[in-house]
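Heads up, the chain below is alone and in the form predicted alone; it's given as structure tokens.
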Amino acid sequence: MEQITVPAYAKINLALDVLGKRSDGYHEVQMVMQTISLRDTVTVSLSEEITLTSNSEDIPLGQENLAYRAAAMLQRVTGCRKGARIHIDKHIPVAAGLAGGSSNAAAVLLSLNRLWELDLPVGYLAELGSRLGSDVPFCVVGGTCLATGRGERITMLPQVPRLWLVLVNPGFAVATAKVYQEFSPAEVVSRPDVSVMIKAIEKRDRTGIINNMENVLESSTFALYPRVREVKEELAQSGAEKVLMCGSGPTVFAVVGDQEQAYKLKTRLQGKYPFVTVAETI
């Protein structure tokens, strides 16, 4: 095998709670993370050295890129002398709260494990991924998971019932570190009860899942980027069952009843925002 092409799926948070500041400077979080059908496509080929290309001008193509760093780290920790030619076909907006960069890195780790014939367990790849970023371990595993610690400790959960989503991105990037820096527990209006969310998932209780969706980072993101609040408010008036910000934003998703409703809402919003798409949980 000399080339692999794999999907690199985006994620949303069904629940995101911040429990406090850690001694290492990160925040202790408790999140229920979910893979969705929106995806980039990553093609990895055997090569003499590590190179990276993309159809997008919005991502770096050198060592600043998580996918490039994933290949270099795997090469370093395993002593493998092979290289990789990586191409990322981007469809996930950059710095959007959707883990696009993390999913690309995870796709590279999984692909090179096969191409370089390393036979490393998925759990070890996830641990390596945690050295790159907090969302990478989840992107290695995928599906529906509880993420704790700084987000790197992953526990798999049962698959959620299919949820149809309309995702809206207002067209600017959000600095995750700044959002966490500005986070104040006193400003949080509503916290998720993650244990209740997990019980709803285990029962495949669609209504219970939707009712327990909360993201405490909305308070700090809305303060820093008021436009994100406006997007959420507009979606909330559209008849959606639930509207929530993705990660630290600025992407916001609306849960709707079925595929037809999703595409009707997308049609209404297209042209008003630079990025509007329909996705589903997978």
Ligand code: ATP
The other form holds:
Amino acid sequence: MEQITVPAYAKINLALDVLGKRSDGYHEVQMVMQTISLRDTVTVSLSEEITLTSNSEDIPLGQENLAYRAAAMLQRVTGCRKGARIHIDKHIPVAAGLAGGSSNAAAVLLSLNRLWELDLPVGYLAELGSRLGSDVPFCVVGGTCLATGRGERITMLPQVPRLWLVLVNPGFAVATAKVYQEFSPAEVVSRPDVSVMIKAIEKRDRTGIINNMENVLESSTFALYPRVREVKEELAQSGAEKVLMCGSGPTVFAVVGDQEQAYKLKTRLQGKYPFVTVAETI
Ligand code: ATP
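Output the form predicted together with the named molecule next; the form predicted alone has already been displayed.
So here's everything in the complex, that chain up top.
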């Protein structure tokens, strides 16, 4: 086996709550994370050294790329002497709240584990991933999960009934760290009840899931970037069942009834925003 190509999926948060600030500077969070069909493609092939290329001009191609760092870490912790040529075919908007970088890193960990014949368990890959970023363990596991701690502690949940989504990105980057710095519990308008959300997921109660979708980071992102609030309000006029910000933003997703409605809404919104796409939960 000389080359492997894998999908690297984006995520949304069905629920995102911040419980408080920790002594290590991170925030304690409680999130229900969900893999969606929007994806990059990562190809790894055997090579002498680690190198990285991409079709995207929006990501760094050097050692600061999370995918590169994942490969370098795997080499370091296993003592493996093999290298890899990594190519990222990027479709997930960058710094968009969709965990694109984390997803690329997870895809590299999973595919190099095979290419380099390391045979490491997925749980260990997830643990290695947590050293790269809080969202990487979820991206290693995928599906529907509860994430706690700083987001790196993952518990798998049953698959949700399929949801059709329209994602809108207003075309600028949001710095996640800045959104957390700005976060103030007093400014939160509505917070999710994560245990109610989990019960709805366990009962496959689509309406219950949708009614419990909330993201407390909306308050700080909206204060820093008022355009994101406008996008949410514009989408709320579109007949969607629910509209919510992804992670720390600025991407916003709308939940609609079926695939046909999703593509109809996409057609209506295209041209109004720099990035509009249809995705489904997987
Ligand atoms: P985060 O919440 O971690 O900021 P995000 O989903 O909002 O995640 P990403 O697309 O992961 O955003 O990008 C965050 C930052 O990571 C960007 O500034 C980007 O330059 C950097 N980065 C490093 N490697 C990658 C990668 N492989 N793909 C995307 N961004 C990357």
